[in-house]
Amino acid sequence: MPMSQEFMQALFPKLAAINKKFAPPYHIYYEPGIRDTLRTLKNAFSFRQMDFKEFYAVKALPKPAIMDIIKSEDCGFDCSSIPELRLARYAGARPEDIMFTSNDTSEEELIEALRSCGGCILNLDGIEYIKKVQALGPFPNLISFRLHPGVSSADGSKDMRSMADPDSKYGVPIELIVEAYRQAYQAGATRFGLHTMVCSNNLDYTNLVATYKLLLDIAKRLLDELGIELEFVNVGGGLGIPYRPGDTPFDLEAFATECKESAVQFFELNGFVPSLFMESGRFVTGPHGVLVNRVINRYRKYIEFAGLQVAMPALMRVGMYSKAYHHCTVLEQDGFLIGEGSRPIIEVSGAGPICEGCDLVLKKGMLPDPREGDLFITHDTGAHGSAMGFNYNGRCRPQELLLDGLGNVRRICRAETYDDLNARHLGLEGDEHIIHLG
């Protein structure tokens, strides 16, 4: 949806000065918005019976400056690769602040997760990884498993097929979940957690409530069958943001209220309730970033186009997902809003220069007729924007900036250069780079 009024009022009057110092294109992120979202999230789940912790999904925006903000708000990190683990540790995360949830996990990744900097919370994606972890040394004291829910729900009120693909590669099938904990206990684990992730960018909070209830249902089974008291359940991410202006925002208050009710019921029946963990990425940073482009060409084929400096190398979602949409705004070249009625409103697509027809940030949107030199703002790029960028045609990804609460702007990631792209082709003359088979 359109960026918040607060973000807009903080950014738009400064665009002329920003563009003079840091010429477009660039992503720019709004620090006060990120902090406010994290605090709102934590406050929503603050109540006596249950502890709550947000583990920010690093894959959404893996930038040290952003992770420093997350860490300063007492949040952890959800990681799924060695680079993400190292970014979290570089940000000062302790082992208990890192949840490592990979899939198709290599031995190298398991070693990095378990042995470096005191380890982390290891969240295994399959029962087959138990023996692989055993082979690496002492089995972790604390272990978690990711659940594949199949088509089950806790009370039959939700058909998980509407959220979780039964053919998904992720998680321990629900029929094997108790056996996974039995084997982990026999291997030496004494503390346990449970995780699942069944939906992405979901705006219906009742789907996340069903997920939480399912995890509590499994927690009850583990207690009854194995005597295991789970320390935490992790509902994953999945909290959506309203990309389209007409979308209804995710009802965080209602979600938290129903989770609290379920937690109290579980506590009354069992004498404890697991902590609630969450790994929101998009919800935390997504609305607090925009991509600033210039219109460099204005042309018509069978439809109207605004030719932009960059599209998919900075934002893949619109080209990659058929239903993806990002709201866009056209401003005059100095950053001023275009006066109402001063230009015709037309149907236009925002396209980039790579050799793919899907190289778009906007498909047939209604905007004031763009002109060469105008600024073209794409909203909601604070998650899965720069992180999913690529270099097809040798195109370089743009720089990234941060706007803080004092109105200052600093570059937190420079633009790529051709030398960056060419670096991997250099220095390959040594014997270690050739095998003689002739």
Ligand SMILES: Cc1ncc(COP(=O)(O)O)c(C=O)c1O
Given for the second form:
Amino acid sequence: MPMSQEFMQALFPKLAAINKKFAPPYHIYYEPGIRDTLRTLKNAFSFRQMDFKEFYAVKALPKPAIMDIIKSEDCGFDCSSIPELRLARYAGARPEDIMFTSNDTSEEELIEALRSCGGCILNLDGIEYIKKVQALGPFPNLISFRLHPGVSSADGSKDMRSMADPDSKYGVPIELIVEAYRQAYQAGATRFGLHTMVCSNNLDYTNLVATYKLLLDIAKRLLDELGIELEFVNVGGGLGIPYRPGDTPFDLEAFATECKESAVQFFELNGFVPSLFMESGRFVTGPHGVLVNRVINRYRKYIEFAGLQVAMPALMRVGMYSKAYHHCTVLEQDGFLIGEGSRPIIEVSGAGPICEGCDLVLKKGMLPDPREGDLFITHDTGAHGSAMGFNYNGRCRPQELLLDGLGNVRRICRAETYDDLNARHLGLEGDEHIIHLG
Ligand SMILES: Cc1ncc(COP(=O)(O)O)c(C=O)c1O
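Right, and the form predicted together with this ligand of this protein, after the form predicted alone?
Full complex below, order starting with the chain above.
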């Protein structure tokens, strides 16, 4: 089910009061839900033989207030860019709390990752980066590589082709993975980890078990061929959430149980087992955010539309991915539920004002016939929502709010303004902004 009953019960009765102070549109995130999910995740994986740590994927919701919550739950951060690294450090993350998994990485990024604030766990996307890191100074003690699984499989029971596109740009091809560690060892590394991320929004936990088994398989090869005992394996993110009411939720318990079985087997055979790291974004914050919009126009073309204040600057997924769906709820303008049978249920799309046909939060969903002034709630916007928003037509991203467990609502990010967008056009008078070629 999309938005939880608890979140709904905490939010809907307060909407009228919230809207008086913070007029829609806005994203609102639910702190107790985020904390609860993090605790459930950690509990599922806590067992004697193996350490577990979640490195929240900052790209999913890069907000200092959210990162404070995540940090206070003893989690680390997965960062993929300099801004994400800076946010993690600003949140107080220590070097061992940050995994830096970039791709097509620049020298500037490597320098910031390695040299600022004590560094971080550097996760290299290719064997060719070893020389580039060496050129920057002493090679890091601890190094990790992102694996491109190609078309191989851990135990033959799962075809990794269904999980990792062989044409994808990410990671060290599996044929080169042992060589990558050999070269990193020669460069001076003494501690090692291994990472991969091969599926996204996966509701079938067995794909993630196969990923884990594949990583243990590589761990065994590294032990046998190079004598390397990996300190951790990181299965990436990719745990799915049920965006549609009928979707079966990801079976976290079964996932954890099967990982534990494999970990115990590995431990019994080899006398150690690498820690398990995960870097979920969607699973942790996705269901704990919603986008609150007002219906500002109600129109019919060849199909029915609810014209909303904002769509793609707040949520790209529906316009961008043909299969993406976000459940939506229409409420009376003061936030009351629409009485059953009081309005016809119609097929309607929720559109924003951008000059792109895909500026939608809902494509032909079934809803009580919306009216101008109604509230239009889009569920599951807590991950890969505001962070992906864009500014075509000079449209601005909405404000973001946080609802805590005591019923307080705090603005954690103000709305973007025309001045924010225009700032880059200003102050360009100096000589450094011109070259005379004629
Ligand atoms: C390297 C990496 N790790 C973690 C994530 C988080 O994925 P999700 O939010 O689907 O769990 C992503 C998402 O793109 C990613 O690229």
